[in-house]
Each structure stands twice: as structure tokens, then as C-alpha cells.
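So this first bit is one chain, no partners, the form predicted alone, shown in C-alpha cells.
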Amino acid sequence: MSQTQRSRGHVDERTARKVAEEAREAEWRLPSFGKQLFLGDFRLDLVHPHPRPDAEARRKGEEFLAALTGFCASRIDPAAIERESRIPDDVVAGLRDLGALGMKIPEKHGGLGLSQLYYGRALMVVGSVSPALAALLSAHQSIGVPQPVKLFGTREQKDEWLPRCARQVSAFLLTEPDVGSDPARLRATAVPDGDDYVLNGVKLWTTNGVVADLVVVMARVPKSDGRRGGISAFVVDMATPGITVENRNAFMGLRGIENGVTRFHDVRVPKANLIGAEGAGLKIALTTLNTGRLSLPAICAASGKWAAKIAREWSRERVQWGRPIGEHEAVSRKVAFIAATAYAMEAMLDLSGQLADDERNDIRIEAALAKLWTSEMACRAADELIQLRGGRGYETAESLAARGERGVPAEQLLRDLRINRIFEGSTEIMHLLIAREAVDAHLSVAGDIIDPDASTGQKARAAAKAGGFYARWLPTLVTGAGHRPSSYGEFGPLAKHLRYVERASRKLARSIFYAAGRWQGGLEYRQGFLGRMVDIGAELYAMSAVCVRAQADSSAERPFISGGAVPGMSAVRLADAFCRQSRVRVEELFDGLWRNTDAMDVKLARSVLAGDFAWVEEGVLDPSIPGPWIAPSDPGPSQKDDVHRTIP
């Protein structure tokens, strides 16, 4: 290990994996549609009939949505937020007065007590006007102080902090300058001292951290005799001495977001502010994210709906070669993709949200799949919208308006969406996280077989256990409802797609079994295979969500959202189109499981890192390295001068 690695808190791979494994929720106390999907067991009964909110949840949700929609339409100027890189204080104050800061906080603690379904719907409304404002609300409620305190706080902690969170902004502080998705290297410390912990460290990319009143901070408590120690979660009042917000970061998108660098220097935090037990911080964070991740699909679904609207309007109005561009096949394919994907993102969001509300299922895989799939597909839809609009898609809304055209912020849409593939677990990390859960059944019965530290006796017992499990499980993967033409007949034209999902689920399970046998312990390093495996599962979940939603939408009664036109059989037609598109993607992914360049790419990348191809980089200048004629510049007012700004 180099001196640099030691100075940066380097830990070996085995230690890092152990920390991550200890943090995950190992038990499955409730059924999971997503888990069974990867096991080749298509449990449609877990999501069909489409779950619905009760009458009271619907009443509260619809009343708030009406008030929120009116506020957003009349009080928010999205162009001003983009232009000034700032959300006006009066906008946040107005949302606070509406109760938007307490959407998920119980009524007895001063909040609105909305369901997850209507919380997602509210984020869609706000996100359609300003994704930066939606990010502020979701960072506050989905991963900020309210959610972990609701889940893990004591009665006293809930009574103290939840009423404040209904009126004040909060944030979640985990990432550090040298620590991203590898929590084993966390360097912030919380050292016990009398009735307090003394907190020291630096946190990076603290969304809402610039303006927050309360924050959740993850820090490492040293181990000692009689003290478990480990990464722990603390609620910290930002008015405490020793806290400095050192920079307000600026990004390619979400230009109104309040995100910064926060330093803690000998900050005294009362022991009463510890959430849960010492060492439980990562488990608290991961459990919070099980439902917290559903805020991003809400923003993605809102973007998809808006993209569908603009694509329809532009493709019908713009005429080239004697007819509207939407009638040309090259453009028609884009319009069809955007519309079908928008419907699917909404279906996946609403189904996942209602499953979370019902509390009858373990939704950790469903929420992760929804975050992964919608963040990727929303970016594709936005990119296609820009291509569809041509030069006007690349031009800013301000520039369009300045020369007399409608100021359509298509390029901003793509910039704002791009972070969702990184927020709350990058696509690559989500692939690994979901893959770990997907192969959990295999590791549970055969883990000791591939564990290098397991004894001969442990391996023998694991082999016997695995033999019994696979003798019962493998025959179930041979045939099923997907091979019977009469299966899922109540879905009419969509039944064939559900039969496909059932067959594909078993094929996926067989592929996982084969891969586990072929690579054994090395499977965890086959990240290309694992990523494609997870993407197949995500598409199958999307198809399932779309089919059950379309059947509900085509019935006489809407499933849960009031108002608007009832889509009727047009929902079935759109769902059919989506499933056909999705099946093409699934077949390509199945083919890619075994036909790919993964091994070659890994070898080539190692050579690139070794400098073997540095000659490719010659002939250009590096703009990130200032020339001798460039003097260091002030970071500017939007990044520096307003870091202590507060929201009333």
C-alpha cells in the first residue's frame, strides 16, 4: 500500500465489501415481486389487481395536489431559477406555508401525512416546473432528517425534530471528498466526550446543505472497550458552533440547487442526537433509501410527460418535405418511444409507491429498479426530444424567446436529468446493489462453497444444502404459465406480454444459475454480466407495471388518480407498444449476456491505465490546466458570496 493510499484512508477490497455486506438488510420478512422475478417465479398476484389508495389517502392527496398545482402555476418562474441559479426565498416560504416541507411527516407532528403515492405525484408537479425545486424537496424529505427519524428515531426524537422538519429544510451528509460509494473509507469522526460526541470532518455535495437548518451526518465512532463504534447517524443543528459552509457548488444542471461543501470542526453533538445505535448508520441510510429512491422516478416521470407533450406538438406543427415531420418514419419512431416510455415511467412510479404504502411487500428491489430504469430511460427520451427538435432542441429557451420563438427548454431538460443517473446510487452502483439482492438466494445456500475462508466441513455442508435447494428449484424453471396460451386472459391483448415476462423471468433465472456455476466467486467481478442481468429484470418489471396499470386505466374506474380524461382502451394500445419496444431491448440484453467484449475491454483498459496508449491523447490541449497567462479567478457570487444565505 502506498503512502498516498494510507493518507487517504485506503482499505482493502475485502474490508470494503464486508462493511457494505454488514449494512445491507439480510432478512426478507415480506414477499418481494422483484426478488421472485430474478428467481424465475413471476408472482403477478403481488402487483395485480393494481393496488389502490384508500379514500382518506386519496382525499388528502387530491386536495394538496390541487393547491400545489395552483401555486406552481402562479408563483414559480422556472426561467428565473435557471437564469439566476437560485430558488427565490419567497417560493420556498410559500411551499412551506402550503405544507410541502412536511408532505411525508405525520399529521400529529405538524405534517400533511401524505402517502408515498401522492408524495411522488406532488414531486411530479413541482419537478415539471423546476427540477431543482423538486430536488430540494426530495433531498429534505426522502433522505434528509424526516425519513430516518420516522423509521429509527425514538419517541422523544420524533417529537423534537419532526415538527421542525415540517417548517425547516434538512439535508443528508454522507459523501466526502475522497469517499463516494465506498463507505468503508469514511473519515468523518464522532468521538464520545461526556454527554456529547465531538464531530470532525468534511462533507461534499451536500444537497440543501447550504440552506439547511437540520442535517443527518454520517460519521465514524471509534471502537473501544465496551463500545461498538462504527459508522453512525447523527442529527445536527446547523446553528451549532464549528460548522462552516465553505462553498456553494455549481453544476451543469439543477442550477438552483443549494449544494455545497460543509466542514465540521470540533462540533459538539449531544448523545441524544444519535439515531439508532452506534454502528447502525449505514443500515439506516440504506433502509431510508429503500423508499427514498422513489423520489427520482417521480422527477423522471414528470420529465417524460413533458417531453411527450413537446414531441407531439412539435412533430405535428413542424413541416418538412410537404408534410409534418411526425409523419416521417425516422421521427415517428422517436415520438412513439417518448410517449410509450413516459407512460411506463409513470406506471412504474405509481405501482412502486402504492406497494410502499401498502407495507405488505419488501420493495427494496422494486424501488432500486425504478430508480435505475427511469433515470436511464428519461435521459434517452430527453435526448430523442432534442434530436427531434433539431437546432431548436440545442438552443436555450432564453435564446429562443429572445428571437421571438416559444422558449422550450429542451436542452435544459437533458442537463437537469443527467444527475439522476448519479444521484442516490449511480447506475453502476445500482447494478451491483440489485445484483447482490438478486443472487441472495444462491449465496444463502451456496455461499460457503465459494468462500475462501470456509473450512472443508463448512463447504461440505453447503454443498449438501445447495444440492437440495437446486433439486427443488431447477425443475420449476423448465415450464410455466408463460407456455399456456390461456394464461393471463383477463389482460386481453396484453396477455401475450405477461406470458413473455413469465418465460423471460425463468430464462433469466437459468442464466444466473449457469453464470454462478461457471464463475462461482468470480461472478461478482463480472460486472458487465451483472449489469445486463439487472437491466433485463428492470425491463420485465416495467412491462409488468405497464400491463397492470393499463388494465386498471382501461376499466370504468381510474385506479387512484382523480380528474382528467379516462384513457380507456388507448391505455392498452400504448402499453402494447411499450411492451413490444421493451421486448426488443430484453432480447438484445439476453444476447449480450454471452456475446460481448467485456473481457477484452477489461484488458484494454488496464493497458490504457498503464499508459500504453497515451499517444492517442497527443495533439490537443487540456482546458482543465490553466496556461501561465491565466490568473486564478474569484469563484463568483453564485458559488461563494451567498453560502450563508438562509431561507425564512
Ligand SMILES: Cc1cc2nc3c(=O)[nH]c(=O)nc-3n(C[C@H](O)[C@H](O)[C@H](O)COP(=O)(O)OP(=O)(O)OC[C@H]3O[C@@H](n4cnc5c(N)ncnc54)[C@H](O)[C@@H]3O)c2cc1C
The other form holds:
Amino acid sequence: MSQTQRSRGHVDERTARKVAEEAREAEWRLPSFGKQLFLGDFRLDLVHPHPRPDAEARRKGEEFLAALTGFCASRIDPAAIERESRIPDDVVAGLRDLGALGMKIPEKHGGLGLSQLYYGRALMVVGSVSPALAALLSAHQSIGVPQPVKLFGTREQKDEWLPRCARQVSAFLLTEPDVGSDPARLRATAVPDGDDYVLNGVKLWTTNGVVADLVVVMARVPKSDGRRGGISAFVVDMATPGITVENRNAFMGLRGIENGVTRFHDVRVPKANLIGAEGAGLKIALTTLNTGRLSLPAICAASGKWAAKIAREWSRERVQWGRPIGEHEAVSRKVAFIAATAYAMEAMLDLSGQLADDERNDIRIEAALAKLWTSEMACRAADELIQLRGGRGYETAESLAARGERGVPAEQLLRDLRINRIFEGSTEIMHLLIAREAVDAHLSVAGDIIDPDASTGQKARAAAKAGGFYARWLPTLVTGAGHRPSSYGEFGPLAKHLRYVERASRKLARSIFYAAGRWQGGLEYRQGFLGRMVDIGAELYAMSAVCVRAQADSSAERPFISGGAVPGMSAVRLADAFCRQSRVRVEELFDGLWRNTDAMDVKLARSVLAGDFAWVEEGVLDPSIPGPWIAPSDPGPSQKDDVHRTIP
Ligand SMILES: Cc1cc2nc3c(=O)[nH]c(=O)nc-3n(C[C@H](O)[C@H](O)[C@H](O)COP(=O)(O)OP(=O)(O)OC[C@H]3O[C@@H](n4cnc5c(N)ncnc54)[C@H](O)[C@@H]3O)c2cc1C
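Please could you give me the other form, the form predicted together with this ligand, since above is the form predicted alone?
Starting with the chain above, the whole complex follows.
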């Protein structure tokens, strides 16, 4: 990169950060378990005893779950959706008639008014049959039109659109060809003109975009005299002239989703369709995601449960080398990992969902941790499932069935799950987003010390403020309940794990404090450190959730699931196993905070990008570049100068 490019990049990066920062909800009005965890303050009281739905929420939720389960079991053919890459219209219509398009829409607006907990459990049921169908429901209800309108719409907007959303599919349009994780580059425009805005731009990868009736579009209102402008959110009726859907995109997985490229050409949108204020679009999107981020964990938790079932069945049934494969240690470890992880994913999902319903806590960190952690762990579990199924794990369900075996779609599971690590905030972006919240306390007291734009006076005032804060805070990190053998005694065999979480939380806070002092403003660029730090927080949250859940599950009244009780100490045993596995990961992550190859890798990557090691790529062909097997008249997708079919 040239000096000019670097400095231009620097300006761009600062702008990107500024835009992200402005979209952040800066205030914390309610207590946050996740935030305190990163500050070394393990507030078990915020999540224990496990919150429970009230009688009415439970009745409504269980009734709907029973109807939905019946529908999914009898009316949906998952193999057909996979084979034809399409969700049949009658399936969507059937779900609509059940009320599944309006699960979270209040009853007075024609929806079911389900709680977040039961919405999550409904997505689990649908996701277990067809992740593509769960993606349709979740894109519509978690990020599509209903949620931002419910949270930020005026009374008129709610009255107009929520009843429609209970019957029609909607979509959320933010991404553009040049705008993925970085909304600062957003190009779509909404120019005020009389009583309308005129929209122009192209939106990429819009889930449901091909079939949606209503969409929420992020577009930039230009700044002008007396007008703040900025990225804004609009509800747009897809029947408006000037909208074209140009492609139905196809992916590695989620074969049934109706995902398109949507072009807006001079589309007139009434001013009444602006949600919130001009310039508030990203904040609206992020706030919507506070609970919206819990949809993907539901789909991941569903996959974990199914993987646990198949892993158990196959590991017992398949005999090799004189024993069921589940009795060979290498396979047992996989079975144990999948079962324990499935329980933890469900625990995290339900706890976060019920916390959201109770509105006593700010759950933005918990929801983000749940999205990050379950999307990663579900993929690992699916990969282990494929491995223990051997060749059958790699074979498609259709092929297995065609030669007379049970059509187990293990390979499809991994393909369907893989996107969860990319959309609604990629793992890398979730690391940054959560890390930003985790270091918020430090930035709010000491931010000006490390701000290159702060004046000497501001820095001096910040130093004095920080001195006072750290003088009070640091002593709290030295010792705590985790050092007292009697702490958390009501958890029996799980108490030791909660003591570990308490100690690890303080150690994490000390590590963050040390890193902030060592790297100061440079900490935000230490993505390796930040990622591990957030992953530790995620494991600690998972351990807390599973302990609290196991305690509730092993008590007389089962909190959530309809059906049979968890036998005896079974839940405690599985939670104990999960915590032991998780602690091994946490210790590795702590170790990696200070012992890693991050700095070397950054330097090496720079050289790789400069082409210093291009020789390592020699000796193969590049199938993405058109070769002689394509007619010479077809220029192919790319003829750029720097792309070569054969490696030089
Ligand atoms: C199946 C599917 C459905 C989708 N549905 C929708 C939808 O309904 N609506 C919608 O608006 N969008 C949707 N998307 C878009 C999706 O949200 C984006 O793919 C996602 O935000 C990532 O953007 P990108 O693909 O452009 O990757 P990029 O932003 O180009 O990122 C590429 C890689 O770089 C990493 N990266 C980027 N910036 C940083 C950074 N600052 N630090 C560290 N790492 C970084 C990313 O994590 C990623 O690994 C969908 C995409 C797919 C594939």
C-alpha cells in the first residue's frame, strides 16, 4: 500500500469507526450481566434463579408450539425444499394461517404477541425441519419490517404496517455490493423531494427480497442546509414503481431462501414511511438487533439438538473394530462434546430470551455473545457429526436414501449453518462490537487520555477522573466469592464451576486493564487479543447459563419445555461436563492472550498481500478464471490485469 493509499485508508477507517460509534447505544439504563462480567463483577443475581415465563406467556407459547410442531411434522418436506431449492407457497401460506409471520407482533395489531422465549423455541422447531424456512421467518421478524416499526414507529405506522406484517413477508435491505460490514460506505440515496423521498441504489443479498411485500431499506439522506441527513430507515412497499429484483442468489446452503439483488431506480417513498428520525437508521438497525440477534442462536440450538440425536444413534449402531464406534475414545469425545454443547446452546438461548422478556436487564451483550458463540459452536458440532458419520456424513441425504439407507442430512447441516458466522454481524465484527462494549467503562473514564484529538487540558482532566475510578475498581479484582469454598453452595456439584467463572471474570478484567495500559489507543487494532477476550466472556456466559439452567431443570418444576422431565441429576451431570470442556477452552484462550503469533502474522500477511510469497501458489490452476473450457467469446466474470488463470 502506498503512503497516499494508507493515509486515505486511515481517513476511511476513522470515518467507519465514527459511523459505528454514532450508531451505538451509548447509554446503559438497565443492569447488564455481560457488561459486569467483563468488569470482573460476576453478577449471578442478575440471571439466577432462572427467570421464568408468566402463566399467560407460557399458555400462549405452548399452545402455539404444539400447533406449529404438528404443522412442521405433517406439512413440510425438508428433502423437497433442498432438492428444489424452493419453499413451496402452501408451506408459507400454512405458516401464515397459523400466525407464524406475526409471532412477535402484538395481538392488537393482528399478531400472536408471543414472548421472545417462545419465539425462539418456535424458530427451533422450524429450524430443525428447514433452516431455510427458519431464515425466512427470522429475516422477516427479527430484522425485517415488524421489529423496527414496533420499536420506533409512530402510532400511525404501527397501525398501518404491523397488521400487514402479520400476513405478509418482509425483508431488511442494508448490504450493497460495496457495503458489507462497513455501513459508512453506504451508497443508496434517499433525496427529499416534496412529500416524498426518492430512492436510488442497489441492495445485495436481501433474504426474502424476491418474495417480500414490504421491506425496510437503509439509504442515505444527503446533508443540506438545516438538514442533518445521514443513513435512514424507510419502509417501502415492493409494489412501488422503480423496484426491480435482478437475481435470485444461490448459496452453499439455505437452498430454499428467496435471496435477491434489489435495484431502486427513482423510487418515490412518502415521507410518512421514514422510521424514526433522518440519520437514525443504523441506530435503529442495531437496537433492533439487540433481541433480533437471538434468532440465529435458536437455529443453532436446534441444530445442536438434532446433531446430538444423530450422534447418539449412529455411534451406538455403527460397529467397527469389534465395538460400537461410540465406544472408541476418539468418537466418545465427539459425542460428549456435541451433547454438552447442545445443552449449553439451548441454555444460553432460553436464558437470554427470558431476560429479554423480563426487561429487567439490558441484554445487548448477552444476545451478541449468544449469536457469536452459538454460531461458532454449532458449526464445530456439525463438523464433528459429519466426522463420526464417516463417509455417510459426507454423502447427501438424497444419495443415502437412493441406495436404501436412512437419508440423514449431516452435510447439509454444516452447509446451512455456515452462514451464521457471517451474517447479522460476522464473527470478526461481533468480536469488535462486543469488545467495544467490554472496554466501555475504561473508555468512558479514560477515553480522552488515548484520544489523539483530545487537548492537553482534556487529557489532564481524564487522567484525574481515571485515577479515581481505578483506585476504587482495581482492589475489587483481587479477591472475591470464587476464592471462598462455600460460595454458590446451592448449586451442589456445579458450585465449583461458578466459583471458577467468578475468578475468571476478575482475571479477564485484569487482563483488559493491563492491555489497555500497554497498548492504550492501539488496543482497538489488537484484534487477536480482543477476539480471545470476547471468546472468554462468551464461554463464561455459557457456563453461567448452563449452571443456572441445570439447577432449574433438576428442580421440581421444569421451566420451559413441554413434555417429559429431565431425570434426576442428569441435567447437572451434563452441565458439569460442559463446564469442564469449556474451562479447557477458557484456559487456552487466556494463554493465547499473551502467547501467540499475532504480531508476526500481521507482518507476514502484509508481505503475502505484497506478493512476496506468490511462489507458494504455483503449480495449480485457478478455476475462477475462465479457461480454454469456456468459449473465447465469453469474457467470464473477471478479466482484470492482476488476475491470472495460471499462476505465473
Ligand atoms: C445468505 C445471505 C443472506 C443475507 N441476508 C441479508 C439480508 O437479509 N439483508 C442484508 O442487508 N444483508 C444480508 N446479507 C449480507 C450479510 O449481512 C453480509 O454478507 C455480512 O454483513 C458481511 O458482509 P460482506 O459479505 O460484504 O463481508 P465483508 O464486510 O467484505 O467482510 C469480509 C471479511 O472481512 C472481515 N472484516 C470486515 N471488516 C473487518 C474489520 N473491521 N475487522 C476485522 N475483520 C473484518 C469480515 O468478518 C469477513 O470475514 C446476507 C448474506 C448472505 C450470504
